[in-house]
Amino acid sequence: MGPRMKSIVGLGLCLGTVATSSAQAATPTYHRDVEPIVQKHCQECHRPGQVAPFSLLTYEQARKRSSDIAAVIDDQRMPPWHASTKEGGPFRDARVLSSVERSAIEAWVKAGSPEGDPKDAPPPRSFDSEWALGKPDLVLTPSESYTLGAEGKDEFRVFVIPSGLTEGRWVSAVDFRAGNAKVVHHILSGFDTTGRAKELDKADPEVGYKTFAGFGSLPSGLPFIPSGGLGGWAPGKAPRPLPTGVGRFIPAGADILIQIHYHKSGKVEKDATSIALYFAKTPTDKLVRPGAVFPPRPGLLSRPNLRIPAGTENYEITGEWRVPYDAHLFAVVPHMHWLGKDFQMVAERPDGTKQTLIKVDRWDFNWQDTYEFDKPPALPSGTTIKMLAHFDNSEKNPSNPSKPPVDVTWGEQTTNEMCIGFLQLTRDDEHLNNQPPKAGGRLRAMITRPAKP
């Protein structure tokens, strides 16, 4: 072979090597291309002891689920994020894949889900606690488990747990762990400084006390209102710290209240649900203040006059609430049940400007989150928050719990329906400088009445 021919052959071999290397580089692998995405968007839930039904901590676990992963990404069921990215927000920690991330996973699955070189893998994500936010400062659990019957209507029960606090503490985050995820439907929490919750507990022979709504009723028949609120949990809600300088204050000696909605599984179950508190590490200046948008109702504590006719595919509900003070809104929490279809809240300010706060185009009862704004919008006193939602009570709704459909009214049962836009605000004129809020302020923060026109 002459020198010229050798050069041509050598060039061909070189080009072949480059082509092979380019083809290898173009084929996505798990460790190099997919594992960073799984760590960022999936492993918070997809690991032992968390809400997801299976783990995604290893290549083999991801490979076995690769076709399922591609399917739920394609129809945008995962990662679970239902707020629109085009209207409303923007929100913190949005679980939304970029187009590049989505394409990388789809290409990896089409290529046969190759593992690639483990040396290309990013460092393992560290989870130093079984709690999503790390080790809590205080974890409280009822002294004994509650036994739930096998069948019948849903139950609501309040558990009263002494906090043991010898001094008042500001709380920057709250988390919950369902003792039995099969039956815990959702959780509300608060605290009591009056001793009335203990009295209700003592009057009930079982652990905790029964309630039909809220935190129960006093012997006088009036509703029992906790001294303050600590938030809650519903399927899909991820715990997040409050914004810097914003907190909830728990006085010394307070009793912590956990109200649990139980949905029966068909067999006898036991549950002991825990609440985790994270104390503020920096000075707190503002108290969390709630608001809520309901459909029209006769009175503040009355139920809305709601009836969704059987067979209706697009039943509309509206509601509004006026902000009674200059405020900033840092989070919104939409809430509906199985018939929910879509949800929207818009702020209309006194100067006529309008802002979409949140828009959920496809409601999913299994994933209800607290949506926290990147930049809390200003809501001057007199701003009207308007809610618009639709419900599908037809046979076409695969989530409809009644087959055939029946008329559905407002209520606490999962077969009933609700439509509420919860709000978390701060007052612009409040400057606590790490001092405890006044007792009246805590009560007003728990129940915020609409401003009069």
The other form holds:
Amino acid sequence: MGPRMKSIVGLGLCLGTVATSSAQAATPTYHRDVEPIVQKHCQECHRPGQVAPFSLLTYEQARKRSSDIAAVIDDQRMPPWHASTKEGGPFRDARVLSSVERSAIEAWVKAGSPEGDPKDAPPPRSFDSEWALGKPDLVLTPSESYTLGAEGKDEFRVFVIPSGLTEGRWVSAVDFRAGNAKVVHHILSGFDTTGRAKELDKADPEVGYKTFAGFGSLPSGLPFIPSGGLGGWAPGKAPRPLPTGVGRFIPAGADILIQIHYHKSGKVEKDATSIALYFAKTPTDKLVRPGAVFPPRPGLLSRPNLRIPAGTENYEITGEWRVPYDAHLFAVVPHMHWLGKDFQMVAERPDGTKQTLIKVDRWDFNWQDTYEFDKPPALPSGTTIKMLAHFDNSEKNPSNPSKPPVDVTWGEQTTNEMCIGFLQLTRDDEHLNNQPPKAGGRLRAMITRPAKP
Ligand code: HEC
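Since we've got the form predicted alone here, give me the form predicted in complex with heme C (HEC) too.
Whole complex next, starting from this chain.
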């Protein structure tokens, strides 16, 4: 049944109720029928200082936009959630309305968006602090803002901030606050215990240091690989704690690294982006281990030989990764740029069983998320993860950054493309009993060779 049909049925049910009970009880009202849904599914973003462009905290704010609300609910644009609910997952905290909730909003709009009795309203939803996960244990911000030029190519910059930690800490959640949401395109983070990042910072006259990809290069020319990763952020990513017992370990004295991909806005902009750390409150047994499915590459550290010809509407890209140990997969992060259309990953286990991990039917660059499984699937050693994605490099793609379209190659610029299925795994044979790990979870799988300047 399509969304339209559902709304007609919803209205029919509603009219049926009108006929059999008092009209007053059946007319949907904001405070009684709609406000609980808006609180639960919309206000996390639609309130001041959050990502959405307007608030939905009062009746008046919802009434003014009621026809837009009906439209975005009808075509399932809001709340934003791009993973299929039929195949793949199921995922934690999926931002999806039930059909009952959808019908309730549609019926309210059709009834003329009546307010009803404020006494029926649920108590206001409280948001602990300006951080979605509550007050962080440690917030770090670069000592000064970085000034980004008005025009030109995207920039990648790494900011190095001393953690000040006098003992090693297990981290159970990480969050970021973009200092200037107009130019921060995505964020990667990690930490360094060798002092090399500090040296790279010192060699660059401005705050932080410039890189072409990853975390930059050492004077030897080799890529600088941080001692460990702390996760990333891209538009639409909601912070969520790691599963209980799973953590990332930051050694005493480490420097925290925030790598920011800036996309210029046409004006000179300033940015100082913060990272927030939440320390584990319960013992940690397993490290987060990174994995990644890439299209075929000539070597482990080289970039895929990708060329998407101008004008192609449905260019297919595939890739595979073999799981090297008995693992559980707790999260997946699909990553493409503006030409991405759809994306899926399927696990094929050595015993022949197949499981769709994630399916994104309508890719939206603005809504990239980390999808965490309700129940992390077991992936025995030797499981193959197969990625299948399609790209639209034609004029028909309204998101195509090049008009007219040009041939597009692999790279970090927004006008390049990528196709990566990032994976977050745990090793079944690892039992740390809260003891510091011998080596931090490395970013190795996530880094491609820097582009030539
Ligand atoms: C995760 C954050 C988030 C959640 C949750 C969310 N929104 Fe939005 N909403 C946005 C952002 C950001 C925009 C701006 C357009 C965009 O980026 O897609 C937006 C735009 C809108 C628009 C304007 C659409 C347009 O085309 O201009 C409406 C209407 C809307 N949201 C309603 C809702 C409703 C109703 C809910 C709850 C059922 C909701 N949103 C939940 C973030 C959110």
